[in-house]
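Below you'll find only one chain, the form predicted alone, shown as structure tokens.
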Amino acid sequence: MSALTITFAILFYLATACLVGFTARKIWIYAKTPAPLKIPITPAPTTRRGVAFRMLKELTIFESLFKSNKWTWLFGWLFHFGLLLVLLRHLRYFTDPVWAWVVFIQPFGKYATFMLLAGLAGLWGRRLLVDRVRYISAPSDHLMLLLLIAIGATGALMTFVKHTDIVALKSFFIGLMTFSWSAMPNDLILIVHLSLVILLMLIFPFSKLLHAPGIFFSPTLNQVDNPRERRHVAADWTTKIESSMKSTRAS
């Protein structure tokens, strides 16, 4: 087996398991911190079902972002809906056989990168050009915007221009699911391609990516909008402010 197999193989691995270990930390230091006051985004909704029909809003077409800014949210919704389609595209690499609504989806997938990539360029051009986001705008949102337009770019490449050993490739990734390794397709463009993709999977525990299950979490929109109706006690600030309260007391 080549020496490119074994390195991918095993960067893969690791990537997964920091990629999967370090948001499961994240999502559980998101569940486990309290919300000391009552602070959704109004209107909001006064019931629990309102909360989750808001939130199926704002997942599927950034309803707050709309009525905040046009442009951001069609760059946005885009690149969003861009991506989703073209990670589903990819689910025939690590299934077998390919189940039907993947085989259906894969023209919209293919084309979506351009969509992708569309989207990105947006919200790049945004950060450049708008003074006040330039202004809040760190180095690490510019590399991260071109590191998504350097894996959407290298993908549009394979798909359109220089194609890959599709069926090789499907055989290295069930290979590394089912503990039996493949040959990797010595391409240039997927290794660069496959090497970017492993880079944003170690990094993105630790970016600002991680507004992807953080909204779950948002108390601003995750509340119900009745502080009149029932009160909000925050249990793990109660106990704390009670602690602190008794230790000033005893000295």
Second form
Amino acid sequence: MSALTITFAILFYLATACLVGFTARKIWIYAKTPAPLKIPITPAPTTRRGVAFRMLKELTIFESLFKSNKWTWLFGWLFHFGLLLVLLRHLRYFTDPVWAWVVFIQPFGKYATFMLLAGLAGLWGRRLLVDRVRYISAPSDHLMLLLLIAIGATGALMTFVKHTDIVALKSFFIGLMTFSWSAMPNDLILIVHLSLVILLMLIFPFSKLLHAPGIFFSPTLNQVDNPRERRHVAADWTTKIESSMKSTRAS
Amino acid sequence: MAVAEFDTPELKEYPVIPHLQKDVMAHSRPFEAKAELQEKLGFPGGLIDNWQQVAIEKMGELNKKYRSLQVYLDSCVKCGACTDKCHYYLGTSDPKNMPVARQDLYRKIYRRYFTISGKLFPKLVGAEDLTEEVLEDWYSYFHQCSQCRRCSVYCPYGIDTAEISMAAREVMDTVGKGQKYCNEIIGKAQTIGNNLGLPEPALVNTLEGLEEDVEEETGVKVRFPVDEKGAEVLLITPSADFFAEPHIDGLIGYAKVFHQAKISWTLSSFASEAANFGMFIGSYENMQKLALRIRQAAIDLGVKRIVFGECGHAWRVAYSFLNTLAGPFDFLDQNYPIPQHICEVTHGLIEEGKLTLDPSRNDDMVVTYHDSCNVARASRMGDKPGGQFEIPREIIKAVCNHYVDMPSHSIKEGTYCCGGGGGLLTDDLIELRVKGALPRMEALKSVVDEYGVTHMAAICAICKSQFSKVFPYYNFSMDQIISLHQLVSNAIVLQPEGNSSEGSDDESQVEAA
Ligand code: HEM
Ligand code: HEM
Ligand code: SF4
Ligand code: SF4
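Could I see the form predicted in complex with protoporphyrin IX containing FE next, after the form predicted alone?
Shown next: the complete complex, the earlier chain at its head.
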């Protein structure tokens, strides 16, 4: 077994553990931190079903962003939808036999690369050119876009310019998943692509990429607007204060 | 500290997003609270020696107490969508007044002390140590946020800068750096019962005077009761309604509505304040203390309903928080919403035809309506989403023949703050208040020019005070801001004692149609 295979096998195990472990930890923290008060933001739905619909709109069409800024919305949506299609297309490396719907979306996923790259380029352009967005950007905000662009570009190189050995790559990943390792193809572009992907996986739980799980826990978006109908009591620490206050209050 | 000279911004025909002018508002800061005021609320009297350590501990504590804070600090992607949404940025051009930049003043400290990336690579991720300069920036810029939540509407994750401002103010109070205006007022409300520090005899006196004035003007004895046990409704209204213009005309309006609908009501001298500045400083405990006074008053007076007068943030605390802070209200009549807004009461009565209205009495005005941020974005009225937009407008249209809306980007959920909310309604912040009013002034000017609008109605005590103060800077006159219930008060046709009910019902149905 080559050093390359061993290195990447270990790195992928580590990166996966980090991604899953630390993201799960964050999700757990979000879930157990109470939302003591009702703070849904207008237009706030008055039913659970309404909240689900609102969330669905935020997740799929970025409704608030659309209201807010059409260019950011356009680039952001191109990027995320492109990313989604690309990642779904990637499922073929990890499933055997490949699911029928994954086979079906292969051509879409292939060209979604251009959505992804165009979106990222647009977002980076805004970050560089609009003085307000430039002001709020830390180096990491630029580098994050650069990283995604580099991943997309190396992927596109393999897809459209210099193919890699997909069959071997697939058996490498299936091998990782079943703990019966097989060799990883020695292909420079692929090595770069995968190294960057590992970096992304390592960064995810410690960066603003937490917006992906975070959005589900945003009280302004996920609360039902019914404070008068249902008394909202969600936090231990508020009930503690309350009992101490009520007991000291004049009859 | 002398109030700095400043130029009133120019009103443009179309809203323009300004270019950044760094630190132009760094000098804007409210007076600090003196030791005595601080200690009354349980905060240290002045900046404590180990303030850094205590501040960081407090930040850690707040992260565990508020999911909003924890999620918002992690989730912002710096997309920039909110950068042009804050009236204070639009009015001042100071980049630290962009919502995300304001959050970042707090976030960079959070990152430094609470995240792995910020501990290891502070420069890379924009993390910073908590230094004296940072604290000064906090004091300045977290008192340039009116907690209006406009940014939250436009953020893809609903990140609410108000939550972060509240947290920052709470941290500052904890280390002994409190704001005079808010903390002084909270102290008064907790001991005397209202923000003005108006004691019971003065309140009773004022209301008796009002009763006489109204009787003189209308020939009808409209009552303004205080502490009347067994009344049906306890009215909780901002204390500005007792003396300030144009607030007081609103109070007269509520009294006339109750009078004509034959609803017995009372004010409470113990809880003579709707406003709850505890919210502005992010202090749950202080907010709850004030809320519990209302509960106590309702129990002591044996009322069946609680109704709130025209006040924006008070309605947020009432609608969204009161049940949590001081509930359950199982001793009140469950057939009415608890609590209820005066606009809901009036609107319901208009729909039932119980008010006799003559809208032509307001024919000298062309009216527009300013959605107050806390009503528009942090609460609701009626039983449908958006009721807080429709109900006040329907009332105005029922009592007034000439109504127009301001441009759509400046109303309803997109409404611009008056510039004085969130505990900033103080003379030491006048420059900020004038500049922050710019987007609303532009929107108003556009309907004044196009439709000849003469008056703007509002249902918030802070908005009303703020506009009467800043209108003159923009060449409007201070009496162009009016209370919504002032319009109702003008239009309501009161019958002299004795011959009210039957006849008026038919008439009112015609009027309300
Ligand atoms: C629940 C799923 C997700 C939702 C709803 C979501 C939504 C959004 C939205 C609304 C924005 C702001 C607009 C924009 O700049 O594009 C954004 C930004 C961003 N998202 Fe996501 N996202 C999700 C998952 C992801 C994932 C899985 C990644 C990366 C691997 C990602 C990477 C980014 C990046 C890098 C930005 C910042 C773009 C910039 O710098 O302007 N997102 N996301
Ligand atoms: C373990 C994870 C990954 C593996 C094994 C992998 C592998 C590959 C391979 C072998 C290709 C070439 C496909 C071909 O020749 O047809 C490719 C393409 C591509 N990859 Fe990845 N990749 C991974 C993760 C990612 C991630 C996280 C992104 C995006 C952020 C990404 C973006 C792309 C893009 C845009 C393409 C070109 C379009 C396509 O063929 O789908 N990849 N990837
Ligand atoms: S809450 Fe209002 S004042 Fe504060 S940053 Fe957001 S838009 Fe500005
Ligand atoms: S809109 Fe929301 S996510 Fe975007 S920069 Fe502003 S606060 Fe951050």
